[in-house]
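Have a look below at one chain only, the form predicted alone, in structure tokens format.
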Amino acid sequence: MSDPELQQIVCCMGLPVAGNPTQQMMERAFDAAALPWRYLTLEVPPDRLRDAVAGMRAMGFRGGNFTIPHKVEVIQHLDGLSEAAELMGAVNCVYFEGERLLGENTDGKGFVQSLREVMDPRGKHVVVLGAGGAARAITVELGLSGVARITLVNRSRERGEPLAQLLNDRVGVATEFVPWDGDFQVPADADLLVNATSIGLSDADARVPVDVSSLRDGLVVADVIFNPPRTRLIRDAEANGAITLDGLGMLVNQGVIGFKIWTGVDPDPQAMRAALEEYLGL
């Protein structure tokens, strides 16, 4: 598929694939850039992952995204990883460099790119709620972007403490783990609060256990939830004078990064966001 007149293909592999907003966003971006490309969603069970990756190689795919449950397992089928993906131990984007299939993780990169629209993270104190995959990706990229320190807040020590240790030892960013018990009060010296949990997904009224009075003027509050984009946390933060970032910006910027990796072309982020808003009925 090296002929530029032929249709190029990227794909998304994972479970489930029904109702995939990324497909709508990426195909809108291809159309806006006048590229004859397709973005396919493919349901691949875990026991067929090796075959699926081999099929990508054989059929000349330009790359793809991998979702749950493949983000970790796909690594063994790749030829190399970016620094961030290696530190996170997870991949959500793959691409070909010659014959080599390489792994990247755009989750955290998309967040940081969105954040830079309102704040330079370098030298800042960041509070991150959660210690799952999203928190891992975001904190690693924030550490690589030069934040001064991270306060990691999570209910489970079993997940929180190992992530804090990784950030301290391998990323080199001063990180403190704080057990999440009751309403968390955001420290007065924090510059950024990130909800990296799933609280609020598909529920605009779900409450993140945070002391609303600590969501003050000058604080940047970001939520990774994109559906709905105006979560209760975002609304509470705005009511208290904080600057806010919704999850749509992070998702769009992940797409922007992947698009550029695969095509070498800068996409239209406004067209991509419009596609997501249409998908969500906003």
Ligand code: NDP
The other form holds:
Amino acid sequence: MSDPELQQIVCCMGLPVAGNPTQQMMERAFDAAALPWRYLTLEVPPDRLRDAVAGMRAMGFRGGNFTIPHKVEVIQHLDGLSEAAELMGAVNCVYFEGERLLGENTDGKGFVQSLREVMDPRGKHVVVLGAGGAARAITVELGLSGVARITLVNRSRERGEPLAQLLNDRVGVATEFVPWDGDFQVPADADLLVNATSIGLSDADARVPVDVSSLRDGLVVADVIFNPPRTRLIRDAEANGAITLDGLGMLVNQGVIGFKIWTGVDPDPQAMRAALEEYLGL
Ligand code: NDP
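With the form predicted alone already on screen, would you show the form predicted in complex with the named molecule?
Shown next: the complete complex, the earlier chain at its head.
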């Protein structure tokens, strides 16, 4: 790490990035670690992405996050990718190693780190609802973490089948694709259910089509939705005795991983979660 007295900058590029909760979380973590760093949110239109990445280099930024719509497109401007980012075909975190700008995907790693607080994923049967960007990141990372098998449930075949194929062929984890039709019954031998769809975003009463009676005692139920974090799925699962993980844990942990990559310092996850909860008015 360079002289901590010098202000260092990391950034988040997306469209739009106004009101990004990650900024509040990261700046709180810099304060807690007594690092005079700044986390900037920068709105970058797709046709200016190349220039924006060149600007990061020119201005000596230490790294950054990329959000929608840049997670895939940014790859062509990077000098290398982690194994997970290469398998996912998406990057949400970049950092410099000397002159080389490298891409990582911390979404799935953040999920797995949060999961480890309640369960070791090795050898487990996991059911994942959804096949978009979040599901791709989570399933690839779960595969790399040694889960025994994945049941991938998605409404559209167009997204579900290619992800199942990637998991079977490239990640090497036995994956069955199940088209989502009516209320999904969580299999009795499943250890973990993950809602990786966008159902529940900004709507605490939105219902994920799952048979609530299959959310049994001992099952771990995780939701990627962090706003609001107490989704209907999480509340139903808790009422049935399941162990629950909300989407804030995943968001905090992906931030913890990015922070360590950029600064070399372990941040305070409690301070980061508190900053997010304040931002969300919880
Ligand atoms: P995508 O748009 O890539 O994927 C959305 C997924 O949700 C698809 O599988 C889609 O199915 C499914 N879906 C949406 N609506 C329905 C519905 N009514 N019924 C059934 N399936 C539905 O989004 P992302 O994967 O990028 O993001 C998903 C969520 O994850 C977002 O809400 C995001 O905020 C959250 N997220 C949370 C993070 C965290 O740190 N906690 C990190 C990253 C994302 P189909 O293919 O059929 O359209």
